[in-house]
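Shown here is one chain on its own, the form predicted alone, set out as structure tokens.
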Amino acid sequence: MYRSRLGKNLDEITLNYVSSMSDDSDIAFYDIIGSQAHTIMLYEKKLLTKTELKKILSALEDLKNGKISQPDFEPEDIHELIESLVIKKTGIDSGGKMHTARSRNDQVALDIRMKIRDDINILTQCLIETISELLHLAKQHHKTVVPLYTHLQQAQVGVFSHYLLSYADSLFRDLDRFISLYSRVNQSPLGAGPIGGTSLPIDRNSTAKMLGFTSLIENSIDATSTRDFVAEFVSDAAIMMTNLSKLSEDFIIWSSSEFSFIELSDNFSSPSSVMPQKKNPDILELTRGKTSQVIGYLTAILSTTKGLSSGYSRDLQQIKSAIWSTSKITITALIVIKSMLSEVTINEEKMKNVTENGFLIALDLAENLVLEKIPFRAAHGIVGNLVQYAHNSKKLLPELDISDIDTLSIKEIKSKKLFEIIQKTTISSSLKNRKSKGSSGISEQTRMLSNRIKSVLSYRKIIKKQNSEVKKSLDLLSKKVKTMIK
């Protein structure tokens, strides 16, 4: 339809080569909704008579509900088939008015951000939900003993609401972020035109509002060529998988034999083919290979939009599929991440009795010896002797006696002082004396989870808010095409 300059049309495996088709149904009803305040416009500008208008109105109608017929001919996109049907129902007359001063060019941005908009809006509501399953796991286990890592070797003793709580802040960020872009998805660029604009009297403002948006892409080239919101888009999907990513690796990591920190549902599990005793944490492996996925569609968009000159060029057709699935997995993500948080079992027994089985008190030892005025540095000396001692003694630090510690011949303490200050630091002492912000003190947890909590409650008005926004412009819409085809 759109081939009269060139004369003739494509061969079959040439039209494959160039069409979209297949990665158009996911915006579909975009196109729809975009093209009928588009109408509407157009006639509230005298471009279209009342005829007309109702004529097209009442064909996108059948569309959005569902009544697509073959046209006679292979569309190269979604644009292409929706505006052929129209005509093909109204006649060339009235329905070949319907793209009057715009371009596919700003079609395809405007069905772009439009998609993105609502997924970034149930992106949100999935990432408050998994966050929301984050504190309640924490505020259940805000007393559970669990050995601290760095290297992957036991550094501090912790509680695992701690734990919780740093992919809970990791997982607000990506909030944040989401929130933030959505400002600037939110804009319009229909009345852009293929690049340049129009001469014709359209209302770029009224096709904006129809369609609940909250600003324009004021420059005509900015407006069709742009796609810095796809990849801002798809990077902060992909810094959110890669929080997924971590949290599943430590949750495979700690649902092993040799750690049992955890036990993953048998939802969320799987067996082997051959060996019968085995449960395999598939999910979560997968939620590692699905955030590589993302990033290499990350990789493959910023790739295709760096080399381009300024204008709409068709290498951008080739990144819708990057957008759709990039949504997909990470809304998916979110939903099998939350709901596997509810169903995992926490083996509190094993992390404490790991816990009091290492040196994690070693610090807290230290910095209570810098309360007798002795220097960090010769403080962190001393214990470390200590547990060098112990350590090949096969002995615990609480289990030194005053023979073992005059065996070190420590200068800057008595062995009798040393050893009351061994025995009064515990597990117990060190969660109770940790105070610092943010730190994994038992305190310092009561007042995070209130924190966090009350930060969800707002978060939750904002996303309803973004949510209800668009949805009540949609609704008017949707009630005036239906009022005006009456």
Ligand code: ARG
Given for the second form:
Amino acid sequence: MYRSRLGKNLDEITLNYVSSMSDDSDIAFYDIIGSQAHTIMLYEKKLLTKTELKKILSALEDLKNGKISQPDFEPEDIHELIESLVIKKTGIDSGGKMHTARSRNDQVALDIRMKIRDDINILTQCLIETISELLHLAKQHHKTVVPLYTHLQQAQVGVFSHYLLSYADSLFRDLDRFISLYSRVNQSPLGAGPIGGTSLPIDRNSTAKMLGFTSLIENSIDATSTRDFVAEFVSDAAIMMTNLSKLSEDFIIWSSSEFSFIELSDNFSSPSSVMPQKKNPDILELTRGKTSQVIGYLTAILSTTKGLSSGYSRDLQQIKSAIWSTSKITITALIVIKSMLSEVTINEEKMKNVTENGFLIALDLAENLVLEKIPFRAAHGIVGNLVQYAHNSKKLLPELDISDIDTLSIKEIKSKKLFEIIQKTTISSSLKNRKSKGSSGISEQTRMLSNRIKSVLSYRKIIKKQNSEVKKSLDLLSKKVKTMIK
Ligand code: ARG
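What about the form predicted in complex with the named molecule, after the form predicted alone?
Starting with the chain above, the whole complex follows.
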């Protein structure tokens, strides 16, 4: 339809090569309502008559309600398709005026922004639900003893809530990132034209308001050229996915027979085609795999945009599918992980046994020696020797008797005193005495948990407000359209 200067139509292979139709269904709705707002603004600015307005709006409304006739040519993209269908329905005298004072360049930027805006609203809602599930589980396990690992080697005694809260905190930061990005996405590029604006008397603020944007992306060159908000969205998504991927990795290890700290519900496990005993953590593995995919999309977007000159270039068409896939992957990952968490079985006994049968209270023991005025470096040496001795004699620290300790000829403290300190340094004393802010200590767990529960409530309010502001504007636009076409 746009090929007046070029004359000839493209052959089928070339048309398929340039077409974005297969990616455009995700923005069809936004293109229609964006066109409705634009048409109303043209009427308000006297660039359309009432009759023309009515005809265009009702043709768009039909499209919005799925009443789509076949175009009599193959369009290159959704923008061309919609405009051509409006013209087909209303005639060139009315429909031919719809594309006044805009370009596909500001149009596609508008559609992408509206799509990401909705996706952020869904994503943040899913994020808060996943966080709530982590908190729910943490509440049940604020006294569940677990071994904490560094280098995947047993490190310190902890509690399971502490672990879960660490992921809740990561996801809170992800949530923050999306919420902060929201204001940069929620800016209208409509009316920027192809790149330099228009000589016609349009009102960009009016379309922005009708479509629920809080401001304009003002500079018309910037508005049509930039995709930094896309890179930011996919980057935030990639970071969030790395958090889910890390959690998945932990759960994969912990669900192995060797660890059996947790058991996934059958609903979230997959069988083997050949080994009847298998219960594989496929959804967790897929979360890891899909994370790589999103990281790949980010790389694709950054490398597409880094070399572009200012102004729209067709390369930008290629990044759209990466956005849609990113949204789909991240939203479903959050839903699946949340449900997985709600059905996971925690094997408290196994976690406790592993903790008791190791040397995880070594640091707590050294710290108890520090309280006896022994320098930490010396205490570290003493406990290191005790652990080595116990390990070699296949004993646990509390199983050492005074004669065992005597053989180590420790200068800094009497064997009897050291024996008493070893006896009173237990898992429960350690967890009771650990008071440092943010630690595994029982009192800290209670404080941190109730603090996070409060945070959830305030984030819910922000998310609700974001959602309802868009909904309010779009409902208003829809009502306006209905009244105008009556
Ligand atoms: N199909 C294009 C895209 O997805 C729309 C913008 C086309 N603009 C242009 N000047 N060719 O990016």
